[in-house]
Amino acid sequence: MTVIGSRVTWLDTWMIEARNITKTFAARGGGILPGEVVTALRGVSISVPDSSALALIGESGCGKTTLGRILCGLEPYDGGDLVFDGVSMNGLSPKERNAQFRRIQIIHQDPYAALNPVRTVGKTLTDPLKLRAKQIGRSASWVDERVHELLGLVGLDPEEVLSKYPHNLSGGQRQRVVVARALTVDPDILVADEAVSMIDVSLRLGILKLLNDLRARLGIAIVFITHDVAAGRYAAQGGSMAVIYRGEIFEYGTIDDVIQFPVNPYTQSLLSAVPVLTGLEQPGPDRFTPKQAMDTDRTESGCLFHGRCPFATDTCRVEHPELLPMDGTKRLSRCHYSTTRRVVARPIQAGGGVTTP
């Protein structure tokens, strides 16, 4: 990437790019005046390389799910562009756009709501595979073989689950079926929207491992949407992280850089909220708590975080910061005073010291 003036441009070849995407919704109560609009995305730009991963991190209501739905073609956008393999979606016909969007499949937050309760697992997977078989000229026997192959790929025993309905399965099994269904169209990208938040804690690691395995075995790119920093770090190993606040990217970089050495106050506030294991970890000495909750601050002037930021100055209140690279690094930050702070907990060594990354 490079920066021309205050505008970020993406010069490399990516599997998918979102360029300056904007999105608003009509207000529906909640103390907002009739006729007002809610701005969900304010010129968001992200990129996902082939077979890589991107974690989208932020609080509830920050716009990350809206962005994920736009990437999958489930939500229209007001402005900007989506680019797949160098091809602009804005220049395609509806039929051509639909063909491109089939390359991106979503894994929903609630695996039970995502599955038809009156259809068996076999029926859920067979129907889209029959359509796929017609497209690529395969026989009915291929459909049956592919069903068994996909279930095995996601760690399920075909003979055990094919005849079952969603209510007969555990939350983890249902989510694996959702993943298998997404794979029926041979996608290039999976968008996992809070894919483990409604699954028992003991089963979450299995789903995260599955997503990493699919990246390694099939070369599928992953966009992992979450408010859980630890889950995002695990699911997007070796990839990038974008931190979103009120519809804007506030920090962007590699997973380890953003988590270990955050430079944006909003990112630092998220990491400061991560619980510390008493006796095993020592909290970062610079940890802090934002001044107020996000929903009490509707300001549109200056930096969108300034009302909550303990480091805000008069400049932050009147001048809107651009998303710009840090000097000498590939990190992007939207802050007038980006600086590294020690907010991440470090493991305590046996002798009482604290380890460093």
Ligand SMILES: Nc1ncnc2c1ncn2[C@@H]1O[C@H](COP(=O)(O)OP(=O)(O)O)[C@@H](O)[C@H]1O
Contents of the next structure:
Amino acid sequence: MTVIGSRVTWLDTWMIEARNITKTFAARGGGILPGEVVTALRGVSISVPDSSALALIGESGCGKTTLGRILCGLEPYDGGDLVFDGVSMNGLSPKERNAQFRRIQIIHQDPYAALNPVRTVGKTLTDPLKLRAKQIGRSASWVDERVHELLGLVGLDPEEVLSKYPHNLSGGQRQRVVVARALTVDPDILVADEAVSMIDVSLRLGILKLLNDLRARLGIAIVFITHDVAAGRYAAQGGSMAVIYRGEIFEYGTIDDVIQFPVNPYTQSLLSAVPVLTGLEQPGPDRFTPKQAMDTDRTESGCLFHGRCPFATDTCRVEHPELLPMDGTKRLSRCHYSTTRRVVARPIQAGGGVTTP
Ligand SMILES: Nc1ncnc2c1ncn2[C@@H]1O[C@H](COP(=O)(O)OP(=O)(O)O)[C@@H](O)[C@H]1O
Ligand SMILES: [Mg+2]
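Mind giving me the form predicted together with this ligand, seeing as the form predicted on its own was just shown?
All chains and molecules follow, beginning with the one already shown.
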């Protein structure tokens, strides 16, 4: 048995896996043709070990939120499986599944919408903690102590915020309350979906630091969903990065490797588009821009990126590439011609927390 902070885990290591998850939606407004569907996920697999972090990166509409909601049990999936500690969710009763999904809590992008405007911070935390106290056989005084403990953990002063309403708080403070509320059920994983994108730029770093801190202090794993490579890199330090495009993982590997030595043209185009790595790296000489915007690309044949990819050949137009390991490495890439391009230059300073080949 391992005790981490207030959590007790019976297994020394655990792992949450999504295996080959598929998901379609009926097109919003019925679509142009009757029965039209939107394919949000086309067989996505990820794994998130105990205390680790995964940054899920991709443009808007790629399926990131859908995957995050599926991981938390908020959205059903069409095919594939979720496996927690080796136990398949598909084989469980609804009651058993709900108990498992308690372990994964989601933090949405808009903390104001996530909080009840007529509830004080105190009430927001006390209500779920009373339920939790019943489940784990704790007293009323434990609830009070735990409210203070959780607020301290998320960097808020209980005396200052307990009686405040959401509108009395800054965006950063609100998001901290949302994180504290997620912690009331002792989760093993937090899924943060664009969790800093609606927060004032000056307060973002504080929230990213908080997520890192929770991982270090409580062993809570983080799935950080974002379109912002720099935020993803910061929040998932030392972890993995999965790059998703139109419902498929295009590249998967350790975060610094994927950013410094991307091998997939889609990852390379994302990194080319943003000044992501100020202070660590400079833009490299091989940067390029995709041939068209994502929302005009509807190709379903061959590689799903071929319509935008400047390197596409006839093969890419007809043959769908698999997500395969690169020779001799743990990196996975979905491209017929995976190869490193220097879209990011070597680190400016040696060290600096980045790896070199
Ligand atoms: N409830 C829904 N009904 C219909 N289409 C949806 C629904 N949710 C998401 N989609 C579609 O699924 C695709 C993936 O969406 P989403 O997971 O929100 O992407 P992301 O979070 O990467 O922006 C998009 O084309 C989106 O329009
Ligand atoms: Mg989203």
